[in-house]
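Here's a solo chain for you in structure tokens, the form predicted on its own.
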Amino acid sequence: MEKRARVLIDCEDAKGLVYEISKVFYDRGLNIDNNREFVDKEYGRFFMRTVVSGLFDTQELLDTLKSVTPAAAHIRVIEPEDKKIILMVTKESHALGDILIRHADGELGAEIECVIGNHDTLEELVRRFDIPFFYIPADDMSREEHEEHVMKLINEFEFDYIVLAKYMRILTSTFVKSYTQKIINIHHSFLPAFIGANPYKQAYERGVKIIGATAHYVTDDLDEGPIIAQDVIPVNHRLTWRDMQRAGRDGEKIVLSRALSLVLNDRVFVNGNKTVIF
């Protein structure tokens, strides 16, 4: 039977890797859908994206990848379906509230498996779309207390992405290094500028001319991780900080969808501290 899939590539860069990669695909009469290559000359490293179709067995082709391309080369062979994942959140509700809406529209092109919150806040909203809410107070208890309880139950599940909705507390070396290019957060600035605390309170007082949003994967460097998408909005002296936040909250979530969409359909590849997209 027919089939699609996405095969990643991420190796060491090397003289005639496109020819040998896409033999393999012509080998088996595979027909290519799209293409995509960017070689990191400063870095030596060769990522590729391509959309494949036809007859084949995923480990065969998988395997004879690996015996063209250089040794230590990180392969995917994904044939598309929808990613699970698990949304945190505080008390904010606009980003959460725009993947809710994607998702119930068919739009958000995953499913999602429950929502935790460290506050109860949002529970009502969430129940509304049939999602499981689970509230995990961080009251009384130490940050690494709490995140053993939130780690618990995460674990319960099957999921590929853990979606940062406006989760508004700082996670442990421990909870990262636990779900490595798993976490992705929205920031409510244009990183790495007004990193912490009340960013637009920040770039108010800075009389910036722009405001903005970032969303990246989670890293122990607090808002330093690898950036998937970010946009600007364009504000002057007559807005107040408060104006600045309301405006950037269109932001966030605008920004957030975006990343979403490009980490569920396999665009984006970690490249050290950078990433490349497709």
The other form holds:
There are 4 protein chains.
Amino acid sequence: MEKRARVLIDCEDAKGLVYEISKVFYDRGLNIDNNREFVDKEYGRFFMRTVVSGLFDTQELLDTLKSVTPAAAHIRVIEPEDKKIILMVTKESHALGDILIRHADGELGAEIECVIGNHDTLEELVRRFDIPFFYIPADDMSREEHEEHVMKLINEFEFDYIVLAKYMRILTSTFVKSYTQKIINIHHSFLPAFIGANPYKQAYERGVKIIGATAHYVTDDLDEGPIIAQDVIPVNHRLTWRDMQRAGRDGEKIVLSRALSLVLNDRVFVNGNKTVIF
Amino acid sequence: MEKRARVLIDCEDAKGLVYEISKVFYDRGLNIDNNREFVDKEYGRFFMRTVVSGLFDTQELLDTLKSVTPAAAHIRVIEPEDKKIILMVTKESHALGDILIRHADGELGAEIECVIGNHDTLEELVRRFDIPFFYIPADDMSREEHEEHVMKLINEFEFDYIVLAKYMRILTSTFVKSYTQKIINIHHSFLPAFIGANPYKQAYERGVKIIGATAHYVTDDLDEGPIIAQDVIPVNHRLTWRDMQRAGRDGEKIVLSRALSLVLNDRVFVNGNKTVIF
Amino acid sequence: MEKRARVLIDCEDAKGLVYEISKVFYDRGLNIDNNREFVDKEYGRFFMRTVVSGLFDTQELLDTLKSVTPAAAHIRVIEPEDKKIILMVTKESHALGDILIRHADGELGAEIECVIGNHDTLEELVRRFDIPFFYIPADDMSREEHEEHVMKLINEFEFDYIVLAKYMRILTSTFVKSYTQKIINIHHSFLPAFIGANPYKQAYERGVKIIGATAHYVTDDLDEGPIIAQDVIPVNHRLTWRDMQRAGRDGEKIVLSRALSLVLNDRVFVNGNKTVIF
Amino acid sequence: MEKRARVLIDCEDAKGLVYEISKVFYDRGLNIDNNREFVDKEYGRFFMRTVVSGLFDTQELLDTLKSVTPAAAHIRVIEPEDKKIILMVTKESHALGDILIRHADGELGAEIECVIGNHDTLEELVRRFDIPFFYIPADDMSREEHEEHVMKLINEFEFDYIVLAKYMRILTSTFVKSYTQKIINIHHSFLPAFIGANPYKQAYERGVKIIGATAHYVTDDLDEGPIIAQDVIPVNHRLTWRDMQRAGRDGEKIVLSRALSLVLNDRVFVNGNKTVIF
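Just the form predicted on its own so far, so send over the form predicted in complex with a further copy of the same chain.
Everything in the complex follows now, all chains and molecules, and the chain you saw is the first one.
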């Protein structure tokens, strides 16, 4: 039966890679519906994303591709289907709400397994959409204890990504390392400006004329992970930092949803501390 | 001797094109420094731009590529060197000035053969840069007569593109057809809004909150040719149409220079009345 | 008791207006928390929006302001409280959803009296938020008949604005004239480009490099009413018109919500077919 | 004789200021052509810029305004005429060239007294415009010695502003303090991101998706002075840092010219380490 797959290849660069890979598709009579490559000259790294359709055996295709690419090549053949995600939130509804509406509309491209809040503020909103909400308060316990509760819950689910939709707690190294390249965060500034707490207040005090939002993978270094998407909003002297915070929310939710869409469509490669986006 | 070339292919889509073409490069041991393709599914059209380097005979490479692509394929193998351009202007200096400064800096990527003005306002500015300026007034003559003078002059030069840097006269069909896909214009609106005369006045009267500029190939249909680049600038009720005109100039010059850079680097394919830009 | 009001004045320009008006506030010992004026020199029209606080009698303040301004001055003294709105929708959920989330969050600054759909697609979503949804199908009836049903329903409510959140039917002159300066629409293009049906398809076919969205008051002339807010999104040759439509949705919902916020905060004056926005 | 002036007032906030000030204009029968105020609630500071026209004595107007405003009020009554500026440059021509073209066009609103370079690279370009160029090399001398030479030259001129049009040397505290609120710089990043050397390289290495430019007053703290204007440009993984540098130049020159225009039109108030811009 005809099927469709996204082929993602990420390896050391070498002469003839496009030829060798396209030959594999050609020999099997596959259609190339979409194809993009990029070579990072600085690090000698090759990235390719091809959407193929036709008659093929996924494992056989993967094995053959491995045989024509450098030894440590990272190759994935993904048959599109809805990914599974877990959302983590605190009190603000805008980023969560944007995702819930897209999900209700069937536009998100992912199943929401559950929403976890360190406050119960958003429980009512989530329940309106018949999605499980788990309230895991952090009172009277250490960061480590709280995360243990969260991880215990998370690990009951199968999931592809954890999305921090304005989750306002810093995660420990242990947590982050348990889900490498699986945690997506929205930071409410134009990184690397205003790292850390209350970026709108920082932006207000610095008197900037443009504020922004940044979606990124979460790594061990706070606010330093690979950036997926950014956007900006013009501001002026009339805005207090609360006004900036309010104005910034639209940017935050749009940037997070755009990043999520890129990730769910397998369009993002992590390249060291940067991303390649097709 | 090692050399470098931009290979541009534009043809009917067919299965295996990427394979066949990359095989040609592979068989000659060429390096692929950069590669982008696009298939227009609606019209079944394939576009590819590859930068190759290595030892090759340009004619032999071209012939071989023709032998592996559909019959009517449009293939070019271009060894990068400065293109030649002719500028046409009226009275406003901003778009011309931006190009002159880039040229003086060696950043333009083109030789300016001459500047032709239907007014002599800009003669002094052009002469400061030791570039020939020809004043061809349009007084007391028909549009056709004026263009005959202009074309007589133009045809004394070898050139790749005619750049209308705020040339404020409408060109006849005869003129346009003489230089197909060779005339680049900057229109001072966000096309297709405000086609025709005085777009800033139109924008002011319509009360828009954003104005723009559009660089496009000139075709027989006024302001309807394939768009290369566009940009926008926010405006508000405080601006008169003269203010909008002034504010719009920065957008105009930047968009024209960006479009010119794309064209001079052979990054633009014309696809019907649209463009594919790599 | 101390209170707060927005004073909106819109009148023929005259010498000394700022002085006369500020004297009224000064004589009553009112604080000016915020103040903006604009004079449209072309039409000799004065606009002023002042937020005052202190002890005052609303009617007395209004009467005094009338006595110091030109005869036909349009003056409002508005004590901020939630406005009331009616939403009209068809099948797409993004603009509606954005408003529902803001409403649930208490951020909208308006009560939603009801949602009216000419399809029942969005009924489930609206009901999740415990807001009345009325399905008024248009099958087997004339435009006029359908609107009669809609108007009968609308007129049962008290409301300040009707918001067309992607309501995909053209309204008759009768309908529009019944609610002058009370209907806000989101048009899915960068007006005045691509007036009429299917603007994304038009944009795709024209090959533009930027698409947009426009929120405007609805007047008798289709897509020609005073513009409140606009925004744009860059696109490229890779996007089909369906992709543009998808990408454009974020712009649509943000622009509509921004326009709605301006209107609900009494920051928009209609000035002929344009707007003054403070 | 009728004349026109910009009245700039910057003082501690107090009740009735708009009334008291507009009364001064009213009593003299002056027209208000343009008026904007702003109150910084956080610091209790009042800013007003009014363009008045009519018959008045400048000194008398100034004295009366002083008598109705708080003791330490900073009040200026400026009759518009071309300001005088000194440009400082290093090797890059884009920001300088943009200013030269505007100047040649009569659009700049300032006389260029001279251009000072710490390299002679741009001497030829400046001479084309018949503007004095002074080459003051920094070789074999301390920062202080070099600046002494520069200051000796600068102090021979009357001028309103020193514009650093990509002057790539750090200025000492002594230099900066000699010209408080008179030095305008263009920094080639979206401050406060990428303070210091080679921001494009920093941006490339951080993998940001947007780069920017910032025009600001120069203060003792490197890259920390009050921001006047900012703008951004989207980038992607295909750009090397050299490509970013090239792409960023357009932003730099436009932002610097926009800031310069604001400053020359007396539209910028410095408010602590921020700006109020009318």
